[in-house]
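The chain below stands alone and is given in structure tokens; this is the form predicted on its own.
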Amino acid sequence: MELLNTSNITMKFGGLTAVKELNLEINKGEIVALIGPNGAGKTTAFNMITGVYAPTSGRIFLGESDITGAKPHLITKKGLARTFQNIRLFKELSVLDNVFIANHLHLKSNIFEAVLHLPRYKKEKKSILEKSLFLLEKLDLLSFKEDKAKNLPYGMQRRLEIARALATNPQILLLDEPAAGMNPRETDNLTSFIKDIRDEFELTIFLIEHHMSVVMGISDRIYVLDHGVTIAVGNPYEIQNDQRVIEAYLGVSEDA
């Protein structure tokens, strides 16, 4: 079942052209990589997907609605969710509070019910209580949850950042290089826990990832860009051993 799709997605800045006629296609329960050079593009697809840019040209599906130039909160309300290279926490929060604030955006109680505590509102805060303390436990972060999420070690403030995007109830996850600023122990740890919380959650993972041992280990499937373009599409094996990826990052002497 097709999750996430983009029909020839195009983002110029002026007279750059950053991203040129991505199509994606992802299927409920693949994790897909999408790896390049510096600068080849990969953010800013991850920002068109999730509303930061609207597409210059181009439609993006999530299922069958068309999301092309939604507002970010709208999208992530659809079932898509992403967390950020560089980590976006509350920082003076408690680690609960950051996820109890992610639930949020699914309140059916209104302010006014929230200032009085009727019987609604109480009983959502509840339930949201219960489900942070649950993300917490299955991303090993219950013991950490009155300290600041500043406090936290950098592998556990990625993890922390996980357990708000899970708040959201994600069909998809974008993961926006999650391996970055890990020491070898906590990137070997990350593989393992990305296709964990995968399984566990029943979700769909895409991400963006300069690690190729996290990605060639994780990915089920895995687009390459350089400088905008697609240039390959495979399992890691193929990408692995296809010439122009290789060229891309390491590039090509004169004499070949």
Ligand SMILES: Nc1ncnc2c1ncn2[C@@H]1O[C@H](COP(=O)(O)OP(=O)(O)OP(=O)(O)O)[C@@H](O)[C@H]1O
The other form holds:
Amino acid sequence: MELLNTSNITMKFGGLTAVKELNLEINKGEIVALIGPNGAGKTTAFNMITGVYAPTSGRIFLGESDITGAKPHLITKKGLARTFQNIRLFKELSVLDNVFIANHLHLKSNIFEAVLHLPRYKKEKKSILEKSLFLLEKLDLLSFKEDKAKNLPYGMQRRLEIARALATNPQILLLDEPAAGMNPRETDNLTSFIKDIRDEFELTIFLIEHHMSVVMGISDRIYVLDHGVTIAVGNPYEIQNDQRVIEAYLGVSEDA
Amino acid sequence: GCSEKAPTGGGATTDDDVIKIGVFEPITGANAAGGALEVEGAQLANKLYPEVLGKKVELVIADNKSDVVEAASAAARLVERDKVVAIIGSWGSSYSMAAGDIVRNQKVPAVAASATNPLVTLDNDFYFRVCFLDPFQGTVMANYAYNNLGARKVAIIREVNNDYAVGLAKFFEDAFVELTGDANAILEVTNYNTGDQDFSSQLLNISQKNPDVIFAPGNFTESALIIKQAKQLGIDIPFIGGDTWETPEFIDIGQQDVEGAVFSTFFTSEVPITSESEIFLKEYRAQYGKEPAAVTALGYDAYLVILDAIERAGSTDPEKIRDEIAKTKNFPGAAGIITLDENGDAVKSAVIKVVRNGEFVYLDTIEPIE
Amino acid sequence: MKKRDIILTIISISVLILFLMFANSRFDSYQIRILNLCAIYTILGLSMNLINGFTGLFSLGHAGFMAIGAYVTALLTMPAAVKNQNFFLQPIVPWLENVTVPFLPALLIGGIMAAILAFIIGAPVLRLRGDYLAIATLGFSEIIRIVFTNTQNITNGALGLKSIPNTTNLWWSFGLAALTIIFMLSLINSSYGKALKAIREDEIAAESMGIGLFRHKMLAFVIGAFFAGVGGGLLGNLLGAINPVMFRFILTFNVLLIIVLGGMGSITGTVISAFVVTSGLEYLRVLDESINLGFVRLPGIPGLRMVVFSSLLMIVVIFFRNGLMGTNEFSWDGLFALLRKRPSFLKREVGR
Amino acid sequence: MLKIENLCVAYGYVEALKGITLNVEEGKIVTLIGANGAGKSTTLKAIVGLAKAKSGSITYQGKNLLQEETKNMVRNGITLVPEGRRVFSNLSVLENLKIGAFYRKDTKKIEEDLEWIYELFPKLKERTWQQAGTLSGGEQQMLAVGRALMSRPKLLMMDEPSLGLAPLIVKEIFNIIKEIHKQGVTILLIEQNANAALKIADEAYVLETGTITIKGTGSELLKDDEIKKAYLGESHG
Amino acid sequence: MSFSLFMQHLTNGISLGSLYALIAIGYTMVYGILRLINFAHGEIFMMSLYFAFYGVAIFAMPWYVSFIVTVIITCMLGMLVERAAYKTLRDSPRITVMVSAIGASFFLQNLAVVLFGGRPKAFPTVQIFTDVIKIGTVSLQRLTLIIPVATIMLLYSLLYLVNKTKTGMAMRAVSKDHETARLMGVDVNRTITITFGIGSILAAFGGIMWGMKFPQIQPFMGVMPGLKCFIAAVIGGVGNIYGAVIGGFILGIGEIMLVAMLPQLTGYRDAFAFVLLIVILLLKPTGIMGEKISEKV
Ligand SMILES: Nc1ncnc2c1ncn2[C@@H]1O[C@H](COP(=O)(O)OP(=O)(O)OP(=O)(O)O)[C@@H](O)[C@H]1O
Ligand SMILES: Nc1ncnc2c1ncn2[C@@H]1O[C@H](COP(=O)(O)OP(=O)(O)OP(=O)(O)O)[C@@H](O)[C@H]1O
Ligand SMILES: [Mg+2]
Ligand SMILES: [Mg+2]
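For the form predicted together with this ligand instead of the form predicted on its own, what are the coordinates?
After this comes the whole thing, all chains and molecules, with the earlier chain placed first.
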């Protein structure tokens, strides 16, 4: 079943066409990767899908609903969450609060109930807390729950970002270069971790990555962009042997 | 300061050999200039008459910072901390108004030198003033415009965020309309704000209506600039104004352009009204080497009125002093004979002056209307 | 909360009430006035801290909201006779003339009017960022002031209002300050409060986590304006006289100063700082007075107080970049830790 | 050439470096690897004076660097390519390169060096007048390296130059590092891509939570089992 | 409105606008480099008027000497203010710096009260500048012709400085990233000091022109021009030097024309600046010529 679908989305910045007529089809439960040279428009594609930018043209569908140009928070409410290429945690807040906040969008109590601690809010708060702690435990972050996010080592910050994204109850998770700044060893761990959370939370995953070990290891399908144009779509094997991809992106193989 | 040592709270034990009088003025902030003028007067009076009832009189100066919130605190401090028996001030009716409740509740009399807003003394038995009110001044200038300048159509340019200017403009307008019997005698009322420096478009607008006279109540700096700019724009209509103009800076800034500007004020040095005027003038010139402003004379008078009341009361009890201040009648002050009416306002004559050869020149004295 | 903490909290509240009773009967009106001002500035500080400190919006429009609160409260509590006395140049509009309501509803209406205005202003302005928001809100507050100056038959224009009933007393000001503190604490620790902090930390991330930026910013802005209005109302009825000139930018700055010195994003800091700054500024009055050294009498230098105050201010800002409390809050644990000389109480992050 | 002894650096209460000792000899490529947050960037920042040392010493050609201000480092021949490129986004490519030679007065030589950079990175030449902020990640990284080279450094320090770059560009960057090294520049390199870094390094240090745990030549470390397990990952065994 | 009246209004508007523009450039300059609203700019402007006044009135210097000295002293004052109020706060939260800036501005105001007294003084005008001449039916001061020319000249020298010189390049680099600029051997503190110095020189030029057009000085006179010129800078796009000039002209001409066209709104004249500001910000959130700041995610 198709979960995310874009039809001919295009993004122009002034004279520059960052993404041109991109057509994505991502099915439920898949892990799909988006790769391409620097500046190919991968992050821009993410930003269009998540509502940070409104596409210049084209439409985006999440399940049945048209989310083109919707505000990011509404898109998140519909079940699409993301992480960022440059980590964007709430730096001064505690690890627990970072995850807690990501539950706010589903809060039903209004502000008066919250300020006055009325029963509905109390109940909701309790369940949010439980869920947050559960997520932290799942991601091995429980022992840091009181620390400020900015004091975590980089790798853990990346994990916290994923935990935070998971807290919004997404159906589909977008990861922008989750392995950036990790060493090969950590990168390997990440690969299995992504598979795990996909199974555990019944997610669909769409990721951008430059580490081929990750991409080739977990992707069901891969889209390749170059200068905003989709130059190839296929499974890892097909992509690795696609001449255009090798020329534009991978280089002659000598084991990346 | 020394005043800190006085025990606070409980039964007040004031220093036995000094009597403290508060001077409640804007020392800093936007109205510092006016405050300084009044302080000069009070200090000069204190220097000349340092004693009453055989005790030394000490002035306690409290800065109201040209700010209403601060003004209330400063007044409260004078009353509670410094245990003053009476207060002089403040320049700027709004600060006086902010102190109004405090002096009334704590029963300490206050005498404003130049606060001309009727609200200051209205319904407050403890606030007095030694100057006349805006309604009188408005009438005086309307009469002058009508009779002496033969004006039948007038335009007004007023400082809209200044209570004094707004009030004076209104009283002038009423009086002038009554004099002419012409409901449209005021061609236009145009506004500016304190601190504005460009008035060219306002001036061009009113000059288009060809008024006989322009009445411009407001702060002296802005007023001087207004007249200056009018001349630069080739507008040749006489300007008249109120007592605030009588400061040396009005002429410094306006220079030859303010020649011929006419305004009403409290007092003139050319025609000393009382013997006190002569003493004041002599001492002021000796000390400062220049001509005093009217408000300085009024600050001087506020001090004297209080001193006189203490003397008559024979006591430093603020309430008794208040009662005596209220009875002030025909008191010879530097700026004229002072009689306080039932509101606590001075009923006195106004003086009309003109700027001539870079100096303020006396034109006429207008007696109060009964 | 731990049992110990509950007991300690109850004890301190009782001590405060006893202190207020004592102050009411034994303090002179000057001291009571300063205490009142401290409490009012606490309310104002907290309201601004919600907007600027917790939500990270750079708003400089506080004086405008205070003006609304002050004028509405004053006009609603003044009896018709007093109003007519005030409006001697131009009569007051008839619909305002005869409405007189008790203090509390008047304060609430004042707060609500400020909140409504904030809502109207917020719709366009909250789209702006950083300095632009700052200058736009400053502009709105100036516009409010200028409108008040020019609508003479509603506000009495430049003449201002006087003889406003002196209803504000220690019970009102401290009572409302306490309610404000409780409200803010409860808000800040709720899910909504955390969402506001998330916006302060990173707008883009917050939005991507499903937090509607506009709605939440508006929430903070409107609630902040409400309390600013209430604070303004208390202030007007404490002073007994108000006018438009009083609500200049400097008033906003005084409040801003309090929250910056106390620590942006710290409720405790704001409370402490409101008391320190308000009473400290009064204490500095000594500098303007003549000083008697026994043998000589040094004349006071008028204005020196403000010079000293502004330099003290800069020094404090320079040495406590994040304010006295940073984003930390008081807690009994923290206090005990401090007493045991552990540095964790006032731990400041370096290199922020 | 560069000697670090017992260097300790703390950010408030966080101890980032707990006494490291490290040596860079002239003409070598030295690499520093380690997990995230181990303190690699902090080491480089301490050398150029952007992080304050609590104790220990840093000497460069006999000179005490701890006394030296950051702005004078380039004059001494030390240049850092900072983590995350940090090109001046509001300056054009050319201006970014020129500011690399900010302290230099030899206008003629600067022109020659500019040509040299354009030879190394032909892509930059195409974009001379473009605002640096609009370059792609890879191009920005090249610009950052080019900008550093314009100061004619004797010691070039690079903080994760391959971060976030496409595989093709990563290869290119490593080739350029080798090329620069051939021209006589000493290099101190921080890399997450331990594999590639160790391959070109003469000498390597492993940093773990603020202390140096292993040192050796690049090829030694490549074969080290510990290293393989901790940093290189299985797919590179 | 007759044509000649309109021309007179327009002339007045241009004359006021060019003064606003002149001061606005100083704001923009500092903002562009430091991303800091230099709230003390209005006060530096005010101080420059006092320097010129004392030069002529007390030290009896000829006006041109006094004006040159004024520019130099004001420049030094600006650098001093930067040292005291901003340098120590280089890496602090923005709002702290803002408070320090406002603090510095209050400090200068109060210092002026203590040093020079609160009473206004008359600025020494120079006849050859202030004489009124008539062009057709329009009467104007010679100054009115000089100010726009001076503004345009300063505009172009600044543009040259910022875009074409090494110092200018350093300034722009510093505006983006202090640390990296330092790494490149740029003396960040010196660059910032120079920026403040130049900003203050502009304030002094503005001050002298202002003083001759509106010959009165008092300690609080910097507030309103300061605010208005800052608004002019924001309207034009703060950080953009052309923008400041455009903003200044729009504001000056707009203010005059508002009163000319709608005389019943004179009381709201000061609100005009703010209304215009808000309207423009809503249409173009970073001002007319402001760079579009879309954060890259
Ligand atoms: N907000 C923006 N304004 C102007 N140009 C932009 C903006 N965002 C991205 N671009 C441009 O769009 C192009 C694509 O950028 P994008 O960030 O999507 O690349 P990417 O594929 O994610 O590259 P990388 O792998 O380096 O992250 C680039 O040329 C970039 O400079
Ligand atoms: N400005 C700072 N304030 C507080 N702590 C910091 C700061 N900068 C770094 N740290 C901490 O110092 C430690 C070392 O950081 P450093 O940046 O040197 O690590 P690194 O080895 O370069 O890691 P990475 O691979 O993420 O670049 C980390 O724990 C980090 O959280
Ligand atoms: Mg990207
Ligand atoms: Mg690093």
